[in-house]
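Given next, in structure tokens, is a single chain: the form predicted on its own.
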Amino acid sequence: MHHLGLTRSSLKPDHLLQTPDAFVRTPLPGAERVEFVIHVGPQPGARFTQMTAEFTADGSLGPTPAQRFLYVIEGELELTAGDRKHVLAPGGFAYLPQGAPHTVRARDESRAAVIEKPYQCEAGAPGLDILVGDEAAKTSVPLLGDEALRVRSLMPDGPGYDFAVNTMTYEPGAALSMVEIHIMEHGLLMLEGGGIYRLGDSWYPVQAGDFIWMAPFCPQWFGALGKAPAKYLIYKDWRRHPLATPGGSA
């Protein structure tokens, strides 16, 4: 059926909504029986590269040259890195440093969400190890002392991690207590429910599935909607000086 080119998709210079009906499918080197959906990349001007990974069974990742997060929508991803083989169920999440040998294998069909950042060093900060993490094992905290607004950070918080990666649960009603405004850039995919979300001077309305980017001080707010709660997977770039450049220090 044609829909006379409507989707509540959007490109703005600072933002960027992409919803499952654009979505496009692509190869990639080096990974066998998946397919991306890359959502963001240096392209439109991230820093950062932003994916879901569907996997057939037995499918895997090939190598990146970057630092990589990984998180899982549906089914079961193999992890083997250093001597030691892990298995990621929904929810389940890992944290490869730049340069950290390691394989992805998919036990049946699987979706995740991949993040891929080149590292930004930063002198005397300490190595990095591989992580490996469920996130129903991570503490919910309300955000700003909303109890109906939780945040499970799925990123250690230290000198040697220039990003972190959050989820973020609305109960219905809940919103974000202003708009906010910083240097930060986020890349954002909804799991569950749906809402309002400001961006720039746009409002649209988003739901599970979507994506956005949002640019460094892209105005942004969200209001969730609906009789279910709703959650997002949300990246944020950390704890470096404005002056710093990707593979150098501040």
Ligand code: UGY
Second form
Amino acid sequence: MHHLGLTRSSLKPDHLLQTPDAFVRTPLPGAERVEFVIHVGPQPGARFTQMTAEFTADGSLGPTPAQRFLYVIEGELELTAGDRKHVLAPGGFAYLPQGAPHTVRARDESRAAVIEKPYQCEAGAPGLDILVGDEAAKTSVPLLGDEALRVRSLMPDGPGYDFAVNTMTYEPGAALSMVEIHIMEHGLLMLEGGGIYRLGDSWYPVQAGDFIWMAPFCPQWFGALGKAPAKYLIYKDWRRHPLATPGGSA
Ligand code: UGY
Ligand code: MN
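Since the one above is the form predicted on its own, can you give the form predicted together with the named molecule too?
All chains and molecules follow, beginning with the one already shown.
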């Protein structure tokens, strides 16, 4: 089946829209019975990597040289760290500090968003612990007072943490109140619904399953369309001086 070379996907110097029809799977070293859709990495200019891991039953992740954040989309993952085992169901998430020994194994067919970023440590910042949580247990907060646009912060905010991961849920018709232009870069996975994303000087129809990368300072705006809420998982680098180098100290 071909589509005469058409896709909504687009790569520009300051953003990427990657739609499921353009996904290509790849294995990664150390992982077993998992295929990865690598959404972004340093190659097009990102300073982190984001992928979707598609596990068959008993599939497991390999090691990472960076911090790792997991968000379960489908199925169930067992995270083992030290003598503790956690079971992550859809909406469950985990943060693994750089160098923290752990294993991740799927009980059944499962899918998870995986975000990895070299740690930019800050002098005097406290050592970080493994965190495990459930999105549904996090309080949602209106963005800039807009009750129709609610944000859940999955990561704690403190001097030790150099990135944030949030979910944002838009009621139909809700929109960002401004075109944002900021130093943080974003990795974004559409989880539900859809709408129009402005990226740079282009406007794209987007829907659940799509991935977006926004480079630092990429102009961005979103408005939700349709009869159901639109929801996305969004990563941003955070709390580090602009001159700090990735992987180095601030
Ligand atoms: O956190 C953010 O910068 C967020 N408001 N950006 C976005 O949704 N594109
Ligand atoms: Mn933003």
